[in-house]
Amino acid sequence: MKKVIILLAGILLKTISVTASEPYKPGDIASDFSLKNVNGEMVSFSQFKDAKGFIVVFCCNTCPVVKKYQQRIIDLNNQFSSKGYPVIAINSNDKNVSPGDSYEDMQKVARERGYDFPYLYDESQKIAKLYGATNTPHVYVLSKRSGKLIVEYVGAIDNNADDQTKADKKYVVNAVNALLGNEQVPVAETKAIGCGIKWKKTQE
């Protein structure tokens, strides 16, 4: 009997471990965090008292796909920040694997591009792993409901990285507009496109 109990306990612990590492999907409750921005300040969701939600974008400095989307990310913040859905950009790339994604380079890019939203450094990569981000860009639209942050949309910004004018499915824009209108998000999940996040090399 004792062996059975130990076996079941082991299975339960393994299940909990697997569940904890699963990527966020629509309907999940998202966790807050505290990460350093390009001004050296620690930033968390809790500081945005008047926000209705957030457009969280895992991005970086070097990915060619992110560069194609840079202006669109700026436009998302310009369009929705004043309506309660600011952009929160996060760089989780390891600088040793991708030197152009160092904190100093983040500061340079934010200054050159005129980022008017927090650009945060996930140096430990814990937040990318927690959220299940795999690509740059990878977007999570969150809404505040009953004191919790609910994942409403996960995936790509739109359906055409190369040409914004030819993007006829604007997933993030449509998701946030639906939330502002108290409507259901029309498409809650798509496949994120772009470069893979540059993970730290495993220590041997």
Second form
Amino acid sequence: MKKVIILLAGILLKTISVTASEPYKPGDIASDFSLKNVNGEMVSFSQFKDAKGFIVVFCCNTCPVVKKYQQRIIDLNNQFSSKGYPVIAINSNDKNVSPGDSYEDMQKVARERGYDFPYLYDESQKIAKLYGATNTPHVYVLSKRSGKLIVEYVGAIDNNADDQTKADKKYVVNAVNALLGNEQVPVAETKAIGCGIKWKKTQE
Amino acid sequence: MRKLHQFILLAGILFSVTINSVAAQKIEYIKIPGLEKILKNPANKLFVLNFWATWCAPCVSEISGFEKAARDYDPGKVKFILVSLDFPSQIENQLIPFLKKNNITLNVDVMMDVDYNAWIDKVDPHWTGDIPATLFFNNARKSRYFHSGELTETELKKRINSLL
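Provide the structure of the form predicted in complex with its partner chain, given the form predicted on its own shown above.
Every chain and every other molecule in the complex is listed next, the one we just looked at coming first.
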């Protein structure tokens, strides 16, 4: 009997510690948030009444891999926002660790590159931590299902950061197209080389 | 006397060749099979694989620590390899000049397979692909440690010493 209790307590403890820190995986329910856009307004998923889902891209101004993908992020929004899957870009980099990633710099990049999707500032880094984003760019495709936001895909935009024309696995495009056709997402999780998110230096 | 002169000359040439070959840096271009060959190397030796790129600022800032640390260990016991993830289009105009300018002497293996998802898990399943990242392993002793993020020279040596 004692053994059973210890075992149960062990399982319970493990479950608690796992739910507290695990990054989002396909099938998980994603949380909404309220973050400041480059135009000064606060943005939440709940404001997009007609959206079927979202292409959430953790990115920034400075990472060379993000720069390689900037145009492809714009293209994703152009291709899918009218079909119900707008891009929501989020910068979670700490401006002290990465000086080019301040809110003012985000406004500048959004203006210069003509971002016509929300580019949000996750200054506290809580959303990156909640989602489990580690790299830039790091994409989460979400879909609305019975009032909930389900994580459908986590990972890279495609399989060639350097040369778009050589990318023969377009993970995000394929995932969203599958969702639009009520099909299963072909590849639900990928990894890619990228810049680590620049976390705040903890005070010692 | 003339023979001695010749001997000194020859010895001098040999000596300079040896010095050069110690300082000369080896660059290799690898794909998945090359990476797997390194990862499966059965030698009783601690391999320190640092994944980096010239476009990654924290990677560049930790490299001098790797260069300095490498001088303190017997190359027969600890083998350092810098695995460059520079974009293939930037090897000639960015990576090679960087190595020359900073007098990097450690061996550099340039990973030419950019289909990252096909090989990141082979390095370590916990790696999400952010760089810098460093893998320490000695297959003969079945020891292994993966570190994601920057390492100072002191942290690096501490980790190596704990695995030797």
